[in-house]
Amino acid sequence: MTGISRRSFFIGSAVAGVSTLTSAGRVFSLDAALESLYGPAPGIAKLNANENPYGPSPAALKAMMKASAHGAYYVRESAQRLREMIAERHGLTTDHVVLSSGSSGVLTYLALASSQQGAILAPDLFWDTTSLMGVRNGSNGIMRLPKSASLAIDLQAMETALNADISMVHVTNPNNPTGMVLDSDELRAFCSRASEKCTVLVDEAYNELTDDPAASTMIPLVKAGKNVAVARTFSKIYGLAGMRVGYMIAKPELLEKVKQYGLGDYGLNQAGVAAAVASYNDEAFLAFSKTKIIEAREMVSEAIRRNGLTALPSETNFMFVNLGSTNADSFRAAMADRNVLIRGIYRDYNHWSRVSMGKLEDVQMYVDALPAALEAAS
């Protein structure tokens, strides 16, 4: 190094998002151009994905610098103190607890080796990208409900629909991309009737985001020995999204059938699970984007009224808008032609648009271009 420490260039890059290296005589600017190949460019709000903007948190960027100077080393000891971490919060060992790169991969793994026995029963609108992955390869494919007039997850038409060609049963809760959840005593009992029968999966990515995380979780029941598997990500409210860390927590015999697919510890990276480490325990950092995302889905519920619209009820950091006539891919470019950067149809939903909580003024900016857009979109 020249001119700057490597403590110093890592610090500077990581809060300021500007510096400068020097290595072997040549100069490298990070500059506004550089820096938006890692998030949005300056001036986009990019709503589009359900990050939290706000991470990662000051313990995890601090965590990240330090084991990004042990990158030489694969993650042995890193992994396996998150696993201890998590296993003990929940009163579990670690042979109940498999880490992967976000919780895409053990949810595509489950998936996939639940296709080698039976289809996949879920709602005719959820989260289907990693089950859609686990079934391509399989003879078996994915049963889905019929719709639902209020989009809510119909839990007693999912258990009339239980048969013996069903291997696993997929809930997302809060569902994605409506942001509903279900009733945690209805949803407890269901999976406790339903894993007699087959695997239950409940994918809790946005779980710590509900107004009751703890009664909210499924994971009492695998404690109970039941045949239930949670999945869990620190890509959403702990603000890790680019860095990949997830988790699945099941009895160890389902597990097996997990970890048969994919790369352990291998798959992981040491700065992404010293983030989570540093970050799984900050209740402060967690308290306070949850305020953030809170605030944000306060405007936006406002804006939408204002704007004669509605939206499903959400515990999660992103909201469906029901736009009423709109199309919801044209609504989604006119968005984009004023900077907003949101999503547009799911599967033939055609007239419900997902937006994300982001940093106050990114949703403000959506706030702002709402009427024009409605208008040019219509």
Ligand SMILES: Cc1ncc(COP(=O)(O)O)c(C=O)c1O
Contents of the next structure:
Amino acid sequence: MTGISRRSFFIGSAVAGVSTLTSAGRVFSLDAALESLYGPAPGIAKLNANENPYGPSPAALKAMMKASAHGAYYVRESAQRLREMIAERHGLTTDHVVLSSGSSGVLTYLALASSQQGAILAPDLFWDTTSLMGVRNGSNGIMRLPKSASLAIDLQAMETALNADISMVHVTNPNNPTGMVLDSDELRAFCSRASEKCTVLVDEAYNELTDDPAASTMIPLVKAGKNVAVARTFSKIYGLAGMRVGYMIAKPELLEKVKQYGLGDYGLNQAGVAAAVASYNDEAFLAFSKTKIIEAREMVSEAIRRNGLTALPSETNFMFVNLGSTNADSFRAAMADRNVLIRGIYRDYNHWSRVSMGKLEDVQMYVDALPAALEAAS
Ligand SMILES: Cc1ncc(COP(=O)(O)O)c(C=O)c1O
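Alternative state: the form predicted in complex with the ligand, after the form predicted alone:
Okay, now the whole complex, with that chain kicking things off.
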């Protein structure tokens, strides 16, 4: 780098904007490219990945700037600090915590380990990306329960379906894409009994968004020594999806299976871990985000009611809307034509549409586009 130090380049680029030369010798404005390289282009309401666009928090941004200046070094102490913070909150040891690049990492590793032993039992509809990845190379697949009428996870049916071929039960609470939360007492009782027969995985990616996060978490079962693993992430309420930090809490023997497949701290990055440390206890930012998400849910609820539709009760930052006779893929296309990005059909749930709660102005775009998009898609 000529003329300026690396440090002033970094600070300058963060505040003032940068142009650089491409290999073809053309001037390329990073400022302009940044707009759509790292997130949605201006004017696009991105409501399709359950992100929290109010993040990163100011504290996380500051920590990332600092950590990035030390990006020459592999992650070590900062990851240990994060494990300590997590363990301390739950009265566990750092041996009960494994970090990974997003919770997708730990979720996939556990699915890989479990599918060596047997099948994974799961509801018909859940966030199945990592379990599908886990069973891809094994001979044991995912055993799905039949659809339930309410689209809630039927714990009784799950317990009845448990047999010697099952190595792991996969529960997502709140579930994605439904947004529904299970009754805490029923889930706790189910996890206790099921964990006598196999590993129980509870994916709590959206726990902090529920009405009562402390009551709905299954982490106390880990403390009680049960064969239960809980996955959490900094991608959702913490607003750090692009920084890739997640973790699993379980007893050390179970985490040994997970660690076989992961890269440990080698798979982490300084800025992400720094942002997670800075955000973990940032109650003001978390409360702010939750308030905005609840406000957005009210806007969507009101809009769908006005348009004669219903949605499942959500305790998350997304809603699963029943479109009646409208096809969810056609509706997604009609929304995209109006610069609103949402999800299309899941499995054979042809008339259900998931929308994430973004910034209120983006949610307003969804609300405004709803009548015309419904008409166009019908
Ligand atoms: C239920 C659930 N679990 C886990 C994840 C994975 O997120 P990440 O890998 O960013 O932690 C997602 C992402 O949407 C999710 O919906």
